[in-house]
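The chain below stands alone, shown as structure tokens; this is the form predicted alone.
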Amino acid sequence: MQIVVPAETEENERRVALTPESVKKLIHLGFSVKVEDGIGAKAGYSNEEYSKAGGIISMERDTLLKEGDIIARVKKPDIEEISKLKAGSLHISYLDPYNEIDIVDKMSQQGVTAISMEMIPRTTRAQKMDALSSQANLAGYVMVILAAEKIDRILPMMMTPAGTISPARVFVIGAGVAGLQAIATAKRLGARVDAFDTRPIVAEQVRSVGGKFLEIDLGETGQTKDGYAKELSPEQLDKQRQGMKEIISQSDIVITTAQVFGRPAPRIVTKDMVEAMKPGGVIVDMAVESGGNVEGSIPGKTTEISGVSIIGVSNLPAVVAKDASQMYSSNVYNLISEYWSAEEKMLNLSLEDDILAGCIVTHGGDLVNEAIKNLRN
């Protein structure tokens, strides 16, 4: 079975779906591997690299994406190259189904079984193809370096002769696997850590990385079956406002990591709350591409307002390129040596399984995953 790995095609996706380790790996499995001509530049893998490993090397787009039986990469595929690929293909990425109607319907049209990578269940036997969570990680720890790089001051307390330096504040909104990520690597960097999440139940997981959490009473909030916060109503979303404002005012670096599974982020920092902090502080939005926590962020910019630089920096994952290129091509791995028979030499799909039945969007010429149906009904 043959396994194809185009190069992505976005500007700003440094990143690669399979790495040289991974490739050795699943060509032992019994597969064969081809990946096309520099595709892992821009993560720190050459060419040489893949073919030790045993990969193939191919310089021809278009006959790789015939070919395949199996397609991996990062980002969702152009709408028009779809129609190369053959009908009973298995095609994995991150598709974001809920938004991206037309690469669905075509992907189903052309017979291609789709697998979303945003979609693996949040279930402790799906953890170790949990692709969101791993590069969720990667852009906690990303965020704070941004922040303490553009900051005109240091993190930690400083005692010198000269005098005592007070650790830098920082505020992280959203405690799930990036701002834990976040709230972790500020307190290593020496400084005094706040957060805040809508789920009571993160307390706890917030204090065991060093951060304090801060209590705002919103009512009834909770999480989703899949660890996911729960989205709040209006009068939830001004009374958590009112209660960060405060806290955002007292400190140097604010983190964003709310965002809503399927649907544009919650806009929670409006600009009157920029304007509380004092000058020369940063916020980093890691939610700037779906639409923003952070009223006057930008994808791919960093602006300012009254003296607060806000950074939206798109992709954040791809800034560590070599280890976020690892950690997926090692989730990536996982999934496909899950249903490997190596006696029979194929996949066994069954959307009887709870996790491709979570994650496959379209196969055998129809539309199969219940949540995409349920949103178009």
Contents of the next structure:
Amino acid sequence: MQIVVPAETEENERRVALTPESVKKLIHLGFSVKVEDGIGAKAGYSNEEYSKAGGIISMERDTLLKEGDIIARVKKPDIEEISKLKAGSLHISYLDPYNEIDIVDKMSQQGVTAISMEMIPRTTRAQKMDALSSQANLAGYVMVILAAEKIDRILPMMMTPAGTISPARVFVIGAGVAGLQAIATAKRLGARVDAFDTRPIVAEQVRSVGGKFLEIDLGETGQTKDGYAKELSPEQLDKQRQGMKEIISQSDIVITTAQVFGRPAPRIVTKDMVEAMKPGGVIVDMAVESGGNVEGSIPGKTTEISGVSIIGVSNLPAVVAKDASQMYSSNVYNLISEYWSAEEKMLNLSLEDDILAGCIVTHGGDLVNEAIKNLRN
Amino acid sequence: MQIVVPAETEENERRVALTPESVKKLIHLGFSVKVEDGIGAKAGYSNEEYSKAGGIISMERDTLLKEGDIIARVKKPDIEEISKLKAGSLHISYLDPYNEIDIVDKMSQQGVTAISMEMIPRTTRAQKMDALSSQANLAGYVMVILAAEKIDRILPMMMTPAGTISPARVFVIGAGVAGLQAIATAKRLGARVDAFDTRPIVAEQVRSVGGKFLEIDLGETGQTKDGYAKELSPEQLDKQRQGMKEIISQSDIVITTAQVFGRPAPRIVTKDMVEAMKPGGVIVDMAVESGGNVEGSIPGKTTEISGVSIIGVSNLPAVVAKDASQMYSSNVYNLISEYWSAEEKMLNLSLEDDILAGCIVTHGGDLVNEAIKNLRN
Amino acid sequence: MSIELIANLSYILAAVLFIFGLKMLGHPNTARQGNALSALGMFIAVVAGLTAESIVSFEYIALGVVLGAVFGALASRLVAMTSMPEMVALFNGSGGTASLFVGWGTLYGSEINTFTAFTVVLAILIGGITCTGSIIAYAKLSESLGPLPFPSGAKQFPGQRIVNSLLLLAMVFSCIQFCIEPSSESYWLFAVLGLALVLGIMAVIPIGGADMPVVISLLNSYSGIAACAAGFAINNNILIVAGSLVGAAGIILTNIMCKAMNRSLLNVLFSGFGAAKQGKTIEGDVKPISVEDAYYILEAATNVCFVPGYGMAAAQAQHVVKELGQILEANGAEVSYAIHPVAGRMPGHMNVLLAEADVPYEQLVEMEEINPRIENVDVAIVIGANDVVNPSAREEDSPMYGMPIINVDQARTVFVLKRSMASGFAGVDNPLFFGENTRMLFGDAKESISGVIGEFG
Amino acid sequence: MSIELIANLSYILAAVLFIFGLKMLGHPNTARQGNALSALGMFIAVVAGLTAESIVSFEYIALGVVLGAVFGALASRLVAMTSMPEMVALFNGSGGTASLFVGWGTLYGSEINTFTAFTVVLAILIGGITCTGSIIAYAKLSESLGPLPFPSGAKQFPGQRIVNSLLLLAMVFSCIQFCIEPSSESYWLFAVLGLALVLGIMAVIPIGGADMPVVISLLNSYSGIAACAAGFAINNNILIVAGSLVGAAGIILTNIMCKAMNRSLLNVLFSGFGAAKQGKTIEGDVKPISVEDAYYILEAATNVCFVPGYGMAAAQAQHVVKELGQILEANGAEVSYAIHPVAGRMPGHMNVLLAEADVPYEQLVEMEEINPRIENVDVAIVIGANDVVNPSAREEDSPMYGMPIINVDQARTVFVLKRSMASGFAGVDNPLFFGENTRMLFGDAKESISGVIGEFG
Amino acid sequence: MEIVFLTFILVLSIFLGFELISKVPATLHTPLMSGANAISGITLAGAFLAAGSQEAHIATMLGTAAVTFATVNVVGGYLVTDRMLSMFKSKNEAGK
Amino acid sequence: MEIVFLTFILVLSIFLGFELISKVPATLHTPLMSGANAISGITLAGAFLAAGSQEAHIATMLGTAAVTFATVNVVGGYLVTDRMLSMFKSKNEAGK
Ligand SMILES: NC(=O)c1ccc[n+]([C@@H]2O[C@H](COP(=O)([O-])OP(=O)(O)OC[C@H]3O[C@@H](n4cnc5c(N)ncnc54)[C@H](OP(=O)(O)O)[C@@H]3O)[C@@H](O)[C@H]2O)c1
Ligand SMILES: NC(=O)c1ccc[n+]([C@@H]2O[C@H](COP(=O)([O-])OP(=O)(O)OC[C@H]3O[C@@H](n4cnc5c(N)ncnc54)[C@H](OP(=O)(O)O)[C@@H]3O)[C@@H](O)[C@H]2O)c1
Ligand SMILES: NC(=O)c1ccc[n+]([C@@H]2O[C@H](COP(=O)([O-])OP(=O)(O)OC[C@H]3O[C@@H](n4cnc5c(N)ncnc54)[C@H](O)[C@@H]3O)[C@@H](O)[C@H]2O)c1
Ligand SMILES: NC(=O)c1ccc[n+]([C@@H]2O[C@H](COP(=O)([O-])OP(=O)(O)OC[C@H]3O[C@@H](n4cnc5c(N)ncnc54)[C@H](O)[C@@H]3O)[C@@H](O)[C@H]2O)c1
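Now that we've seen the form predicted alone, could you pull up the form predicted together with another copy of the chain?
Starting with the chain above, the whole complex follows.
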């Protein structure tokens, strides 16, 4: 079976869908792998490494796309390229199927089986394929490093002969996977970390990585059965803003990761809250691409509002492209190997399997995903 | 007595010699303080803060310089400005007196008492005035943050469902104050840290901050009575390079802080050693201004040699200008207050005091510093 | 002062030396001196014993002493280092036998009241059990019993329980009969003697070879009690003091050894009566363990593997875990930390914590690395982990089926540290908790570990 | 069974209850039950005591019991919570007095041999000392001795040492004389009695009020010994057992109390003979302390301040330091970490380490903050710091003159943890090590702290 | 012979006394002292003999005094210990 | 009365035996067992009486056997314990 890895088309996407290591393992399983020329350059993997792993380097993108039984990539494909895919082929990538209606439709027209990496269920068994987690984790780390580099002071406390430097205060909004890693990283660097999340059960998790949980009474909140946060009502959101105002004004760094799966990110930090911060402060908005948690954040840019920098890097995991690629690639590899039957030399894609039922969007010319179907009706 | 703080003239100098807090304390001691307009802007201190602290904001630099009984600044003065100083005034700043012969001569001609902050002895008692230490400390932290931001991978180890990411390897050359802080910071972030120094006694100190000490047998090395390293012979330096070659090639980040007081920095990492590193690796050269420990490092620039980035930021403490200013300012304040006699309303600058004997370069029209005098003969 | 008084004062001195000796024997640095002190005490007591007025002839004594000394010295010199425990069993048996004879011999002296008869019968009974029990223990340990119908493993022949109970009944009856009419010619005496010897055999036969050290320790305690009984029979202080000291200390030591081997004293004691099997066959039994008992097991372990999970993070127990790890290493154990990839609530959660506690990277092992060698792990300490060690993931019908886990259930012993029987993140019940070799250490992980550390002090 | 046998068996039971009672009294959770058990034992023993055949009339007994019970009950009820120790002293004194009388009373019965005479004289002697000693202790504690010539503080009048030695000589002489020719009319008896009473006064007078709890504990032990001696005099088992139990346990407790107060038992004991003063006045004396003794002091401390320095970093002791801090907090102490700005080998060195060990920022205090309140610190634990706590920095001729230090020498007790007497980075000798209230805990800082933690287990 | 037995008993009791008391938390020092002190009131059992055997008048007097003092020790000792311990406990509980 | 004394002694010794042994490191289990076992050879002191008093021939025989066995226990017990402990020690030292 032929696996192909076309180069990413998005400008700031430095990651690659399969690393040489995974290529090697896939070939070991019985696949043949073709990758586009120079595919790993931005992530630190050279053509030679791919060749050495047994991959074939190809210059012709179109043939690649046409030939592939399995197409692995990071970001969603350009809509024009979908028509080049073989009917019955398996396309693995982020897909953003809630919003990219056209792409999904095109996929099903083309008869492609499309797996959306962000739709992998958040169950314990599926964790090894869960790219949202693996990438969010890195994003959490990256946000703190970016903030630490940007801010004009140090994070740890130091009692020195030249006076005591108090620890920087970091406030993390949203303590999902990324938020937790951000808390842990800031804590490691010696900052004093507070965090808030609408799901009350994460309070313990926040403390488990060394953060303090800010208690705000929002009334009834909660989470879906998949562990995602429910959207807040406007009143609740307002209460939340009130409750966070003071702590934000005292913080040196604010990191926002609040997301509601399949919906635009809540706007949590308003302009006046930014202005209340000390000049020199830094805000990192992880949700900048899905609408932004912070008023004034711009995807891909660092803006400044009254002395406070708002970092809006839109592809945070790509900052550590090498490790991010390795993890994404492992996720893809784990997904393929989980359903690969070595004897029959074929993939066993049954929609009865709960993981596949969650993440396969189109199959055999139809839109098969329940969640997406529900949304459209 | 009038203390004045002229704005820094060097382009990339974001620090300020006295913060509003120190100004307030000085005024409390009985001084009056004038600062140049906008002096703290780059370090995050506004004119208002200075006024509130009791300082007077002045637009006229020349009058400032002329009026001041004490002139406090960070970097050495432009040579033209020295002639504007009052005879008998006290000038406190970095001076680089080993190299800046003209400035020193001009100072003594002008009858200015010049204190060189880098000449403060490294004794226990003098620590509170020791700007070299306080700034090197911050530099150590900054180097790691810069490297972490630059590199395309994460520093800590993570055992995750998407595979294990091994900890980044950091190698620190020179474990003085900056080196130790670099080790500690990298360790905090979860990296695996090795370090080397020519002074054998620091091995224990390296371990005390969580690093591993690389043992290289260089024969007789040692330190001066002030605790500074002695310069190595060319053979020793070669041995050192050999001994470090392997570990550098395995390292993701190399941080060099090797300096020999009053002499150009040793060239430790050669081009072929850089090339042996993995692409994507990062080198930070703290000694870039005094000649550079790394072949190919350029002050103020980040260069790339076969995929390895060499960061040559020339003013590392200025990256965290706010905290750096606070510490430098405390050093200056501690220096002044140590010799200020409140009753007599005058400074007690006796050359018999061992700290002053060490750091006063010119006084009453003469070059009085023994070390500098010895050097010139 | 009369000779008798001097002898008695010597006994007191000997008792004091025994007390010091025993105390010192329990501490590594003083053990050898302790043994020497106790030997000195023995010497004093023996010499004092020789001064008794009623001793008129010394030939037989000399004969016995020489014979015994030669044999004892030779045996202790020649035995291989590896067969020490067997040797101890034999020595112990001879001690018991001696008490038996002393008790018996008493019958031929002055006339005997019921109380003395009682003590005599006790000496014979316990001495007899010790005698044959020790021989069987010896045989089992040295596996010289192979060709006999009794295998060296733990086995019961059919109906053993009934036979043993009958034996016991007969024994009680014979004892009573003898005490009612004590005489050196009473047949009941021989009945008691015979029954004791048989009972000793029957009691030890069903116990497995691995439990033998415990059995020897217990028989050692018995032989102390036998000496004590003999002491009552002949009205001798030092026998009573030394015997009961050894008897009591032996019980405590036996208990400690049981704990270190994760056995219950009762089970070992009554295995001949079927209790052991019963205790083991009950399925779905949760076995909680106390901090102190956990200590005994850990102290004796040579390979310990920590398996941390979210509970370690929640309890912020990483620092104490590291501390315990270091203590175990100092105690001679090999220590590792097995990290499951999904442990915790974020990727790398355990790494952050263990790095904070400064656990060296070299001691962290991945799941794939620990699983093949998990059988060699004496104790796997599961600290607030649950899903990642849930063996039900190996069963088809489990919602977690297919997820690889750390197979702690295959380690020799598993400690699970958590606060309750609650399930983990995935909400799947965990059969590990009911495992044969699992011990639950309930409570906050940090407090539990601190407790164990405290026991090591 | 004879009544006597029953009485004796009751005594055994009582002894067992006392043993359990004492054991349980030493543990917080069981102390109260322990006291109840021991009271039950006392009840049994007393009832058994009443069955003695030689008791023919009960009126006086009843009189004494009623009187004593009423007084005892009232006193124990009415005393203010704060005056408990005084009350205990008084009770203790009455116990001693009772033994004195019992011993004395023995002389009027059957005829008396030398041994009995010896025990009688012992009972009188120790009972007498306990009696007056306790009264003085009571008076000192309740400060009712103010107007008397003896102040409540620790003072010796001139020549006291000589007087005491003479007293002692006279005492020995009188005792011997009495034992040679024992009789209830012997004047030597009254000499012994009088001397004992005086000696009790003289022994306690020179001891300071702060040491009184130790003295009471010691007198308590004495009263046990007195009871034991009385037991020998009247041949009573239970008196001997209970008395010697209390005597021995009291000595141990006294020793523990001494350690917790950082006193030496010998010093307290012989302060009347001048030993205490001597021990204290030697200047330039290094006082090492064992891990165990450090434990006793820390266990009793309510305000502990750690002062870390480079040695903590070198030993990588931060984790165990944090652990000890938490244990002390759990034990009710207030714990802080005082950071000197130049501690370690780089700015913020201590912060890095303590943050790694997760010491909360709130517990870190700066030098300027701790110094004004350092007098309230019970124990300052200097962990591998040296220059930063060197009091010579306050002296003009020191090379460090003018550097502010953490004034640990002004804390109540200072522990200095280091491996040797070596000086620090600055190479300046440290007079702190010779301080009156300084104790050196030699060894690697991490090992020392781990040791102390172990003691807490 | 009795003396021998008594001495044996003495020696064993002394050792036992030493072994019984190990680490005692500071808060228990006073109660333990007081509790042990109450036990030393065991002299009471001996005092009965002196007070009740009517051998000599003076012995009876001494005995009665002994009984009185010993009873004070016993009754007062146990009660005051119990009072201390009860306080101790309730403090603990209040703290929780 | 003697029985009372003996019982007292018994009870105290038992308690003392319990108290004496606390935490014993696993490596010392066997030596301690063996050392305690040697002490139980104290029967020897009693066996002398039986072997030396010549009251009845059979008693003498029994006594001699008792002496023999007890001596085995004593001599062998102490020697073997010492051997174990010496090995233990040298191992420790070698480890350092
Ligand atoms: N790694 C990730 O990125 C990630 C992210 C989200 C979710 N997850 C999921 O989380 C689970 C991780 O497995 P796990 O074994 O680490 O955790 P787990 O299965 O959730 O079990 C944790 C156990 O710790 C115990 N516990 C909690 N607090 C404790 C305390 N203070 N002291 C002692 N025990 C305590 C709890 O039992 P008691 O209540 O009885 O004490 C609980 O059973 C997996 O199901 C994984 O899929 C992982
Ligand atoms: N903060 C900075 O930036 C900086 C930089 C350079 C120098 N300094 C200087 O360093 C000094 C700092 O003062 P300090 O009090 O922290 O340190 P110090 O005065 O150097 O004393 C450290 C003490 O720790 C003991 N020690 C070393 N290893 C130990 C171990 N494993 N266990 C127990 N004790 C150990 C040593 O005594 P033993 O050998 O007897 O054990 C030594 O006396 C000042 O003089 C300061 O000026 C500071
Ligand atoms: N089973 C597994 O192994 C596994 C693996 C990874 C994640 N998960 C679970 O998946 C869930 C989602 O994690 P995620 O990181 O992808 O979440 P996410 O990226 O969807 O959201 C990030 C965080 O933002 C929070 N949030 C939403 N609205 C907010 C608001 N208004 N204010 C503040 N915070 C707000 C959410 O609660 C969430 O914690 C979590 O419950 C996580 O535990 C499970
Ligand atoms: N007394 C005090 O309180 C105090 C305060 C600060 C520093 N100090 C001491 O001052 C001394 C200098 O510290 P610094 O940080 O300013 O040093 P520095 O900046 O002069 O040099 C940095 C480090 O580079 C090392 N080095 C020199 N040549 C090298 C080579 N070829 N290879 C590798 N390493 C090399 C030096 O040994 C030194 O450790 C140290 O001994 C320090 O402990 C003392």
